[in-house]
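Listed next as C-alpha cells is one chain, alone, in the form predicted on its own.
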Amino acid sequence: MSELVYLDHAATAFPKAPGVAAAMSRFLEQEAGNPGRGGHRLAVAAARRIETVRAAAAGLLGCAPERLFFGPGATYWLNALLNGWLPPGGRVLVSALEHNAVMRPLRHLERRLGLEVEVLAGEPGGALDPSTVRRATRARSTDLVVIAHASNVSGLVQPVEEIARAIAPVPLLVDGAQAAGARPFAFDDSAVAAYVTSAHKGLLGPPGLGLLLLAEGRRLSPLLRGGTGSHSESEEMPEAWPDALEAGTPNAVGIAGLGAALEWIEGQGLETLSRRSSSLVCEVRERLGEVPGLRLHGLRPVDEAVAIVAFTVEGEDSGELAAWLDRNWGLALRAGLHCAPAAHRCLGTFPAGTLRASFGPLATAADARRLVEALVARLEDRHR
C-alpha cells in the first residue's frame, strides 16, 4: 500500500501540529492535577496551563481571554447557544450551507418550541450578500442569524464581519469550525455576537475540545451545571466567568495539546500558513479543471474560500472512488454528504454528495500532484 497522503483536513487535522503529542504527554506526566480543585502543586500547574492556553487562543482569535470558554466541542457550544438564545416561537435565519451541528438542534427546537427556521438561499453556491441578510432580518422580527464562516463542503467563506454590522442589533452566531486557524480573524473587531470553533481542525489541536467566544455584553445561560472548584459552599452555579460556563472537570490534557498547536501556528504565522494551503488548492483546481469527466463544485476565488476542493467524476460513485484512491494511491479523502445535507442541496449534489479533498498547512505540492495524477490515471483506465 502507498504511503498515506492525508487530504481530509476538514474532518480533522492530521498530522497535528508539531509538539502537540509531546505537550499532552508532558501534561499527563507532570501537571495532571484537577484545576481549581485544590491548592497543591499539580492542581495549580493544571490551572496555570489552562489559563496560559486561554490567553494564547484569545490572542490568535482576537478576543479578550475572559470571554473565551473551553468545552467538549464546537457542537456543544452551538447547542448551548441555540438553546439559550432562541425563545419559543422565535425566528432564526441560517445560511444554505450549514452543518448538521446547527441544523439538527434547530430542527429539534422547531418541533419543540415552534421555532421558525428560515434558510437564506443567497447567490448560486450559497454566498450571502450582507444587504440580503439585512433585508431578511427587517422583513419580520428576527431573534438570531446563524452562519458558517466557511463551508465544510465547498470551502466558501462568508463575509461574517460585514453581515454582523449590517444586521445589528440582531445577533449573529458564527460556526467557525472550518475557518478558525485557516484564515485570520479578529473577533472583537467583527461585531459578531458569538463565535464557535473546534480545536482539532484548523487550530491543529486534539479532538474533544471546543472554544466559544462571546462579545462584550452578551450573556449565556449554562447548558450544564455542576462542579467548578469555586464557590463550593453554594448549590447554585457561580455567576463569574469562565466558571459559569465551564462546569465539570475540563479536558486539561486536550487544552495543553492545543497550547502547543497555537504556539506552532504563531511561530509559522497564520497568514503564511493560509497562503501555503491556498496555493495548493489553486494548483489542484487548475489541473483538475482540465480533466474530462470531472466536475468541480462550489468554486470561488481562493481569497473567498478555505483549502477545500469538492468534485464529482462522471459515472463514478464517490464512495467507491474514495476507496480506490486510498487503496491504490494512499490518498485519504472524504466522500458523501459531509454531515451537511443542506449544503449539498444548495450545490445540487444531494443525495449522492461529492468527493472532498481538504488541505492542511502541512500538505505539500507533492501531495497535490499525487491527487491529480491518481484521478487522471483512473479516468484513463476507464477509457482504455
Ligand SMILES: Cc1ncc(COP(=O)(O)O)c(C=O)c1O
Given for the second form:
Amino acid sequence: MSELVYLDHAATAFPKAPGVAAAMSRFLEQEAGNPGRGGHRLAVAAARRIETVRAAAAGLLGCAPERLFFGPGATYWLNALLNGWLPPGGRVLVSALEHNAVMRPLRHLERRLGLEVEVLAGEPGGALDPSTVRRATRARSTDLVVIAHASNVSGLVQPVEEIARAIAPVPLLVDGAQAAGARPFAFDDSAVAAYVTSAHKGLLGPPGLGLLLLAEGRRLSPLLRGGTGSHSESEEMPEAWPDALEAGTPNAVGIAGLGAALEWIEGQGLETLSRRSSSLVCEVRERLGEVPGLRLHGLRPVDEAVAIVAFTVEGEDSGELAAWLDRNWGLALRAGLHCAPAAHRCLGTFPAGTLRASFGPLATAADARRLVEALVARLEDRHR
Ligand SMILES: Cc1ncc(COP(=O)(O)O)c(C=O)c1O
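Same protein, different state: after the form predicted on its own, show the form predicted in complex with this ligand.
In what comes next, the whole complex appears, and the chain from above leads the way.
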C-alpha cells in the first residue's frame, strides 16, 4: 500500500493541527469533569478549559466570546437557526451553492411551514453580486438570506461582508463550514447576523463540534432543551448565555482539541496559512489545466476561492477514478456530489459529480505533484 496523500481536507482536516490529539488525551486524563456540574476541581478545570477555548475561538473569528456558542456541529447550528428564525409562510433566499446542511432543513420547513425558498442563480458558477441579492430581498418581504461563505464543491468565496451590508436590515446567515480558518474573517466587523462553522475542517480540530456566532442584538430560541448545570431548581431553560443555547453535557474533549488547533493556527498566522494553500492551488490548477482530457470546474481567481480544485476526466467515472487514485497512488480525494446537489446543478456537473482535491495547510508541493503525476499516468495508460 503506498503512503497516504490526503487531499480531502474539505471533508475533514487530516492530519489535525499538531497538538490536537495530545490536548484531547491530556484533557481526558487530567481535566475531564462535567463542566458547570459541581464545584469540585475536575468540573472547574473542564469549565475553565471551555471558557479559555471559547475566548480563543472568539479571538480568531473576531467575535465577542459571550456571543460564541459550542454545539455538536455546523449542521446542528444551521438547523437551530433555520428552525428558530423562519416564520410560517416566510421567505428565504439562498445561494445556488448551498450544502444539504442548509437545503435539507429548508426543504423540510418548506413543507412544514409553507416556506418560500428561492435560489439566487448569480453568475455562471454561482458567484453573487451584493446588488443582485439586495434587489431580490426588496422584491418581496424577505425573512432571511443564507449563503455559504465558501463552496465545498468549487471553493468559491462569496462576498458575505458586502452582501450583509447591502441587504440590511434583512438578516444574513453565513454557513462558514469551509471558510473559517481558511481565510481571515472578523465577524463583529461585519453586518452578518449569524455565522456557523465546524471545528473539524479549516479550524483543524476534532469532529463532533460546531460553533455559532451571533451578532449583537440577535436572539435564538434553543433547538434542544435540557440540563445546563445552572438554575437546576427550574424546569425552564435559563435565559442567560451561553447556557440558554448549550443544553446537555458539552463535548469538552473536542473543545480541548480545538483549543490546541487554534493555538497552532495563531502561531502560524492565518494569513500565512491561507497564502500557502492559495499558492499550492495555483500550481495544481496550472498543472492540471495542462492535462489533456481533464476539465476544471467552477474556476475563480485564487483570492476568491478556498483551496479546493474540482475536476472531471473525459471518459472516466469520478468514483472509479478516485478509487484507482487511492489504490495505486495512495491519493485520498472525494468523488461525487459532496452533499451539495444544488452546487453541482449550478456548475453543470449534476448528477455525475466531480472529483475534488482539497488542500489543508500541511499539504505540500510534493502532494500536488503526485496528484498531477497520477492523473497523467492514468491518461497515458488509457492511450497505450
Ligand atoms: C459548506 C458546508 N456546510 C455545512 C457542512 C456541515 O458540516 P458538519 O458536517 O461538520 O456539521 C459542511 C460539511 O461538509 C459543508 O461543507
